[in-house]
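Single chain ahead, written as structure tokens, the form predicted on its own.
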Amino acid sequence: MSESPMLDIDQIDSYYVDSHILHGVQLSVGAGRRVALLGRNGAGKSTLLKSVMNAGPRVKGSIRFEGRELGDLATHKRTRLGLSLVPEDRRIFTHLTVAENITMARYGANPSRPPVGVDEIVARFPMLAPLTARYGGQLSGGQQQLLAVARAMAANPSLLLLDEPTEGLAPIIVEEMARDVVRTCAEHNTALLLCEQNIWFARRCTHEVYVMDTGRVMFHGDWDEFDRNPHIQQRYLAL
């Protein structure tokens, strides 16, 4: 009998007021697995992550995390269960230093997974090392994005949700982030659900891939299967 997935999304529909965004979405993430969710802007990727976190949409259907039905559980309580979201707009504290931003996130840790120290986090994200005393508002966009990811990892989540982390970043920062994310997830046995449009980054960071279009899952498989179906990329990902 196969092991139940860590995150199990079963036939969810999500709405903003009367706008129906997600349609019967099914998706799962196994413990320690790293999963990419690809799609154009407006495909529903961000809505899916927010649905998992109860961070905006109204949701019908089932979302289970480590066997627990989340139902209407509040966002902060989902965080304490071991879920951690890095939203597309980063949401770092601009009036706090890099070190203080990381420290704040440690308070959201699940008691069964102790938080990671600031020094260890900075060591795992070396581009932040010379910036620890700098305020969040003084960072470049790329530096803020690295901080947002590093801050989420400080809570030592069981499952990290990343929403378009490479958008607008220079290639050198994208490459550094890929190395940092893969290494940190592997060393802490952290599962990953990554929403992305950058296929290179998604491939570098994950084991398997889903493709969404207009709020529906159109493909699921590993990267070899994705490569064997070039029409998927042409139909649902090409601009």
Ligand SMILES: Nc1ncnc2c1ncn2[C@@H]1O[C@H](COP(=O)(O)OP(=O)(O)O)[C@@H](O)[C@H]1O
The other form holds:
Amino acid sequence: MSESPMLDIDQIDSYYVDSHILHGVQLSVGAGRRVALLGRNGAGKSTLLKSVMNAGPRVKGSIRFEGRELGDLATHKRTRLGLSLVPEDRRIFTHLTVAENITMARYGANPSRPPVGVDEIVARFPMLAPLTARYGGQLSGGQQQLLAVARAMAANPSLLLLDEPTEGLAPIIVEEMARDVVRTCAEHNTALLLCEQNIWFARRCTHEVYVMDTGRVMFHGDWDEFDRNPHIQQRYLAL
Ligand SMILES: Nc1ncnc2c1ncn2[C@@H]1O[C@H](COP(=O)(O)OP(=O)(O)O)[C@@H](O)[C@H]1O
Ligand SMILES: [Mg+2]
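Given the form predicted on its own, corresponding form predicted together with this ligand:
Then the entire complex follows, led off by the chain already shown.
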């Protein structure tokens, strides 16, 4: 691991108007590392990702990316630095084809990391191969989720932020997404911060795990440590 992490979130507090959601959150992602953030509904996972992108909450504290303090830098400028968020609501272009959706990803991306072409993305996400000429709006919910992830990877971000990409997906698609995401991240040395409730998928995709509850980090370790602390799972992740 390098001395200072790629993403370094240091003691942030996040607010929506006067609701205080995140409390002293500390989290870091090393270059090329893949990190999961687990927690129940309402724990603050999406708020953390939005805080990193400056896309909603008001943030106090420090967020550094590649050594640079992000401060109040606008969302699109964070994208140009190599950060990319796939939000809960996906936002694929329904009136563009799958291939066009993927091509669009290059606009606004980090100019120093060349975008990944449609052919390569489709080779990496084989379920999209028969769908390239379909309109986004014609895809099933699961296909749209896969497209949203594939499109984000086409921008070749150095850090990809995924917000519960498996929510509502059939198990077969979850498995496929795990394989495709891990392979593509590894090939492009893309770091990942993955919010999930699906522990199986999170484990498949990442090296280390944070657990959050009521806006606070309750656990951080690798998956072996996670397994050695079953009370973490019972207390913060059980339904
Ligand atoms: N736009 C918003 N305005 C006010 N409160 C919000 C907003 N979005 C989320 N919250 C609240 O912030 C808390 C954390 O939500 P969220 O970050 O979405 O959790 P998670 O992604 O872990 O389910 C919840 O109590 C939620 O109701
Ligand atoms: Mg969420």
